[in-house]
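One chain comes next, on its own, written out as structure tokens in the form predicted alone.
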Amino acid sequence: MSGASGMIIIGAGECGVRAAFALREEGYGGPVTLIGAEPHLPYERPPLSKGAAAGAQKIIAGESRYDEAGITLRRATRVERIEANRRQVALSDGTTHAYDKLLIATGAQARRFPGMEAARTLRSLDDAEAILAAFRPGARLAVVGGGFIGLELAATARERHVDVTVIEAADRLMARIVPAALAAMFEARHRAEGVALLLSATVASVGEEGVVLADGRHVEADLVVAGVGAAPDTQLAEQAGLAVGDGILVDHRLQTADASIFAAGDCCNFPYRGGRVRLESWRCAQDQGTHAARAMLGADEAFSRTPWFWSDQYDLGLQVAGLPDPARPFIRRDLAGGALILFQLGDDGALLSASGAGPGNAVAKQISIAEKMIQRAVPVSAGQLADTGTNLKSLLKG
């Protein structure tokens, strides 16, 4: 065994990096080791589907910052197993490292359904570089999945004059999280940009010449990318005997049933408003990284930050605060320039969700206020939300 006991973080993405620095910000002086499987310096993942590759990636922190903070960053290193009974991890280089507390921040892996084995996926910088290298004018791209990543990639491809077909199994785009009225705005924009949208279409197989649909249609493509969601990376947790169910199960503190092991980010399933959720979100990864660090040092408060998502496609911006409930009515607030916000109220009369879309950052300020209203459970009326003459900030204060 090598190295003194301390804090070990598995996963050098947004969540893991944030946790490492948060430990130092909270005054922890012991060893902090951050272990990442990729050879690159930890980088932001959201820009990957928006055209950032090669030297254009956005690193989370320069190498000197890790040194200055006394964080040992192990790149191109895999954790082979967690030996929970010994409080140590075994690494791919044959060494073992003891820990006092361990954070699993392994994120999620791109999902492929049967028949899609030949499709590329977009989860890493290397993935992005390989895909973007094929974006030449006149090239043919088929994207399987009409969610955030697939549509952002489609927009990037069209801006580079690539012919694009998006294949979506649902009857509309972004059906999992985005209200139908907002999804329709993006559908219209993609069609206007020349994207062929095949809705209510399922894939039978992916081959060298493109995609064969379940109804027999053939979509010719030089490149096929599957953007059909991601599965939480729970293999290490399962092997260590931790409870798993659509993610690593954690409590309000992000602690597993093993008091010395925590999980955060895309790989964890946590309590939220009386239920359990797993979120694939840049903001959630950041927030949970900070929260997990505090919990590892003994803090007992519950993680309760309001979920927040965003997507940029062409010049349209989308933001969602809270978790929209398709069974509840939406309250519409029309803004200048064609921007739109849809609110939902909970049974208690407090704001439950706010979803907005429009040119650029047209909805950013109001969604930011709405996020705070959700967090503070501010009671509001449907009439106040619909009336554009009502200043949301005044509702937050009052």
Ligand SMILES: Cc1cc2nc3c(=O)[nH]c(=O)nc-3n(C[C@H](O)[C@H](O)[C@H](O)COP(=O)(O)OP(=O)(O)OC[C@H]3O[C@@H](n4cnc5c(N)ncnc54)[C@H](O)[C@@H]3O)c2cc1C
Given for the second form:
Amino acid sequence: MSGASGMIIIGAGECGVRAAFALREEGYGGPVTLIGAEPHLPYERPPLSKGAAAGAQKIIAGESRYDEAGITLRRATRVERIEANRRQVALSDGTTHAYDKLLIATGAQARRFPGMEAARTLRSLDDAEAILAAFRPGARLAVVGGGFIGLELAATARERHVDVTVIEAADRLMARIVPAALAAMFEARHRAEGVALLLSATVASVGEEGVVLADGRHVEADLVVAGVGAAPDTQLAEQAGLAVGDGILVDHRLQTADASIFAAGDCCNFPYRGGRVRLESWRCAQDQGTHAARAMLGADEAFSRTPWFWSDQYDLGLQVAGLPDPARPFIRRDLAGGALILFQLGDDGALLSASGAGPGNAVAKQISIAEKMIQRAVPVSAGQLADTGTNLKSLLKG
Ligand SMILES: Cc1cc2nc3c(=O)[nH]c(=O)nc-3n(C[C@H](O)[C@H](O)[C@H](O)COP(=O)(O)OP(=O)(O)OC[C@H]3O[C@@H](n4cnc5c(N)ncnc54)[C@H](O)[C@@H]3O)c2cc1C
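Can you switch from the form predicted alone and show the form predicted in complex with this ligand instead?
Entire complex below, previous chain first.
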């Protein structure tokens, strides 16, 4: 057993890395150990599925930065067990390490539904390298799932002249969070790029030849990738007796019911606007990493940052701030060049969500202002939001 305890972070992904550096930025001088199961230097996941750079490793920080910050990075090392009563973790190399405070930032794992066992999934650099290696002109790719990752991969494949079929069980794309009018823009674009989109189509099985659909149709493919969502990696927490729902349950500080253990990023389920959510979002993982570090050092602040995420497919950019509620009406704001933003108001008369899409960064500025409006609960009317003559910045300033 190692001697000095300190801060231990399980999971060297976006959240864990941010938390490790944030501990130092907040002035913590004790040992910080970041333990990651993957062999690589911690890297960014969003580029793995996107465009020309897909499959290439973009590291979060160079090795020397960990050394300079006094962060012990243990790669290719898995935490096998949390022994909460002894405040220690047991590692795959057989050692145990004591902690004062522990952060679980184990992220999520790609799902597969029954029948899809033979499909590949895309979560890690190794996954991306294996998938991208099969992208040769004329190769046939079947993507199961018309969500962000599947569609980004479809776009990347088309850019490399791969034949692509996307199979989606719902009657439209990105149904989980993206408003229908924006999803339709992406549907049209994928079709125009030559992607065969099979909507309302359910997979019966995946095999060597491709995909068999529930209605008996066959989709022949050299490679099948399932992009049907991710499940939070909660195994360690469950074994340690921590409460788990859809993710590890934490309070407003990102603390679990064990005062020494925190959870953050894709693996955690946290309070948001009177309910609870789990997000799979790059920026949320970062924000929560910083927040968890501060909380581990004793800060009592509620995590309240407005959710924000993006997707890039071909040259179309999508951004969403807040969490769209499918039951509420959308207020439409048409921008130049075919870009579109859809707003939603909450019961309090303040902005609840803003979702936008268009060429390149066409919606970035306005979504960024909208995000601040959501965060500050600025009162606003539907007419002001719809009127392109009304500057959002002026609404923000009130
Ligand atoms: C292909 C792809 C594209 C994406 N694109 C976008 C995008 O465009 N926009 C956006 O907002 N988000 C995007 N995301 C989501 C974003 O990358 C995640 O929200 C973010 O990576 C979550 O960070 P995390 O640190 O919580 O988890 P992860 O990044 O998953 O890191 C968790 C780490 O913990 C390790 N681990 C797990 N268990 C153990 C253990 N027992 N011991 C040691 N280590 C362990 C895992 O190996 C992993 O490295 C994308 C994700 C993928 C996969």
